[in-house]
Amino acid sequence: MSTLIQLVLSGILIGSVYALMSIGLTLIFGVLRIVNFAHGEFLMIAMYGAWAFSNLFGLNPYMAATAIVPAMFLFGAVVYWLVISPALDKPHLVVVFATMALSIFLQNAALMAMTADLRDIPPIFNRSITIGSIFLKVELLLGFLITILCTVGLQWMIKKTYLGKAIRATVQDGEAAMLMGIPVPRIFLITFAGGSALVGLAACVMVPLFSVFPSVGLNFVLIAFVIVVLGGMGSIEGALLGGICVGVMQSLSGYYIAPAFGQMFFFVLFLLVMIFRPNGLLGQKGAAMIGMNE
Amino acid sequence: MRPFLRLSAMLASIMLATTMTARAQEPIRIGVLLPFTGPLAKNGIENWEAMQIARDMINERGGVNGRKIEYLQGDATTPNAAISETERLITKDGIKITTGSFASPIAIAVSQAAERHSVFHWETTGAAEVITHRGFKYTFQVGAPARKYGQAAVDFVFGDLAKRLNKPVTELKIALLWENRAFGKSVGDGIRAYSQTKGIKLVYDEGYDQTATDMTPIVQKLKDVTPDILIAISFPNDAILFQRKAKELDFNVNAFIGVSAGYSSPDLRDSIGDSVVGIFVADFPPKVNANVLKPDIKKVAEEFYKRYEAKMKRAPAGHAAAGFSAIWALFTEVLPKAKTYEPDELRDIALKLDLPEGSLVNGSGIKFTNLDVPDDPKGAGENLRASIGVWQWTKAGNEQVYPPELATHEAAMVPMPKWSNR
């Protein structure tokens, strides 16, 4: 039974951090329907620059998402106005050709930049917290309540502040939000800029837990893509949601079938949820044609 | 017009003459395919720091029959790359001989391509199997094959931390722990096909992704099975998750071995510290106990690790020292025996060479096999006295623990100590 409550427990919160990351493809992905194949290499940025400020400043990861979720920020808005601004009004497929070039060129950048060498900061605490025969990781538990605050903090600023009600309406149709006053290229830009500075909280949370390497974001960007969809396109709560169900079913087919399989199966889970529920888990009816999520 | 006739004859005799000393003083080139970029880099780079060190001391001494080395390098970042650069050193700079390259599906490209034009190839640290299995004339792998490195962790298990345990080896719970794709699988495949012969039951055997991102099932299973021993194959990334999840959970071996790649690699104790110390590493010997190797070789042991320490700041790995031993081999019982230089006499003396354990810097001697194996009527060029051993890591560096006549320490900490004890 404990073997039972610590996979469980440990997919919860392994699972929240997947969906910490997924919540910036969220908003760029989901509301935006622009479709990011760089979002892993934005995660890769973001864990060196968490690296770099812990190992030259001695800073605490935690400490560095002050500095870094900001410097996400602009970096996003600077894509944006490179690459996605321009792509935006061509057919789809030149966003989906155009940020897949920057992913490439973003981890070769990243290889000669910081060579193969996979980067580590020091731990930081030294124990597990243990109840019984359960062991739990801090950095994991800290985790979790940074990826709740998070989502409750973006379903508020969505819902009641005129900037979330600005995107949702440029969302639901732009040209009607133009008409009503709301300036759409700055709501997409601000959007996007945002999704990318979650990803830089997101890593500033993964640092402690993972390596970083030019090619981490590849083991992450498809978790991520399958928790969004999963989720309900453009449901924040839905990519939590998603996240942890991603999490335990990893953890758990993992144990009792084999590990070599944890991929597949929450493919399987994937593409069943996508046969009897097309909008995803929280998703509302049509959430795949339009966007938000009420 | 005969003083003139008599004069030209002079001077052209004089011009024969320089140029034959300045044919005879010509370097000998040799092209070395190493991945210098891209993400086996690392690894490649110091292997030809240690290359480079071997060049220096040889040309120091004046080089081979009076003539001096030089190399010509080839990126080989990915197989595509090895071929593209094997071929250019050989139809552009006419290269004859040709060694490197570090990682196996690299050295598998690479040899493909010299054996296509007749090129001598030297393999310093590749170990697949398939090198020497396919019938090829050119190819010789100096390190140990693959089979070899899952071996020798068994090799160890029974010969030395059974009776450490005090427990008959067929008591002992062994788990094996492999990475699914091609070197993982196929050192797992062996360690098991092994362990059978020798009568030992794995309690635990799996293999799971390299990208995986969470080790949790995985270690949660160990937990239950309690092995007393385990093998574990895999990169450094895998390897790092794992440490971490094992130290997270609280889950204890008495002995955990790795077997070469992420378990070998500076790189780890850089990532985790020293949760290191005490892992056992089935792999090529970084530094064997000196007293194996003939006296000559011992001093030139002692100048290698000098200069690359002053030069890198660490002691060489493994790999490093196995292309270090490698290339002072054909520096010093291959060349100096060529009169021609050219694939086929330089491939007579490989196969004449007959020497025994600890004629190289790294415990290895040289028996090549030449299409003469009963099973495998296409093994040729395998290296049958390649040295092989586990070696531990320890708070200053690492040090071999077996096989007892390479050892320069005893193994320590078995059984290992519980992670709260650490």
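Please read these numbers as outputs of a predicted model, since none were measured by experiment. For clarity, a rigid core is taken as the largest C-alpha set superposing within 1.5 Å between two forms. Residue numbers count along the first chain shown, from 1. Compared with the form predicted on its own:
- The Cα shift for residue 225 between these two forms, taken after rigid core superposition, is smaller than 2 angstroms.
- Relative to the superposed core, residue 57 undergoes a C-alpha shift smaller than 2 Å between these two forms.
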Given for the second form:
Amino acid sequence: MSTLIQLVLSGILIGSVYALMSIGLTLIFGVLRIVNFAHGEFLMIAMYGAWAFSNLFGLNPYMAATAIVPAMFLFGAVVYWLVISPALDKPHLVVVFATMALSIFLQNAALMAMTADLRDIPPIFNRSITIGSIFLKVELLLGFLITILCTVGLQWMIKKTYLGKAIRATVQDGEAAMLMGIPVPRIFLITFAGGSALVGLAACVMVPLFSVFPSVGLNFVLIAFVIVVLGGMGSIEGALLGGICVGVMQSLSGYYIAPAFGQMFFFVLFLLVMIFRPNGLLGQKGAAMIGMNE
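Having seen the form predicted together with its partner chain, could you give me the form predicted on its own?
The next block holds one chain only.
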């Protein structure tokens, strides 16, 4: 029984880290209604940044987040200005191919600059927290707490602040929001840059857990897409729930069947949810067309 509890808790913790990576993606989709296929490469760049801070300045990745998050916000703003904004009034496929091209470019640029070598940082915490027969890795526990704080903070921002209300108004009717004096293009810019900053935060949480290499984003972006659709398109709390479901499924199937089949089982879960609940676990009907959930 203790093994099952250990597996479920480990799955919840790793799933929350996956969810943190996915929240930026669902925020961008919820407002701009575009899927950023370069999301994984944004994660890769931020992970290299956290690795560099750790190796060059001796800062642990959590301290490096104070620099990585603003840097990724600026990087996201530049990408929006150069790549996304010119394609927004074009057919949807233009944005899709633009972000795919950006993904390939960033991955190859990283391969040329950093080679294909795996980069790691030294362990930050050398012990786990022990509760009876249960062991909790400190880095995963920190990731879980950061994800919960981000989810609650984002929900509060969207529901209570002027910026959040402007974002919701833009999602509901962009033209009406513009007539009411809301700077819709600026809201788009802030949302895209904010989603990029969130993936920067996720990278700082993930660097102590995973190696960094040029194609690391591909390993995680597919999981992020599954989580976003599983939780409900545009739903921030749905991304958290979807991430936890994926993490638990991966943990249980990896132990009881084989680690190599971990991804297969959460894709089976994904297919079952899509068949019986096409809008996702916490999604609203039509959210894929309308945008962020209320």
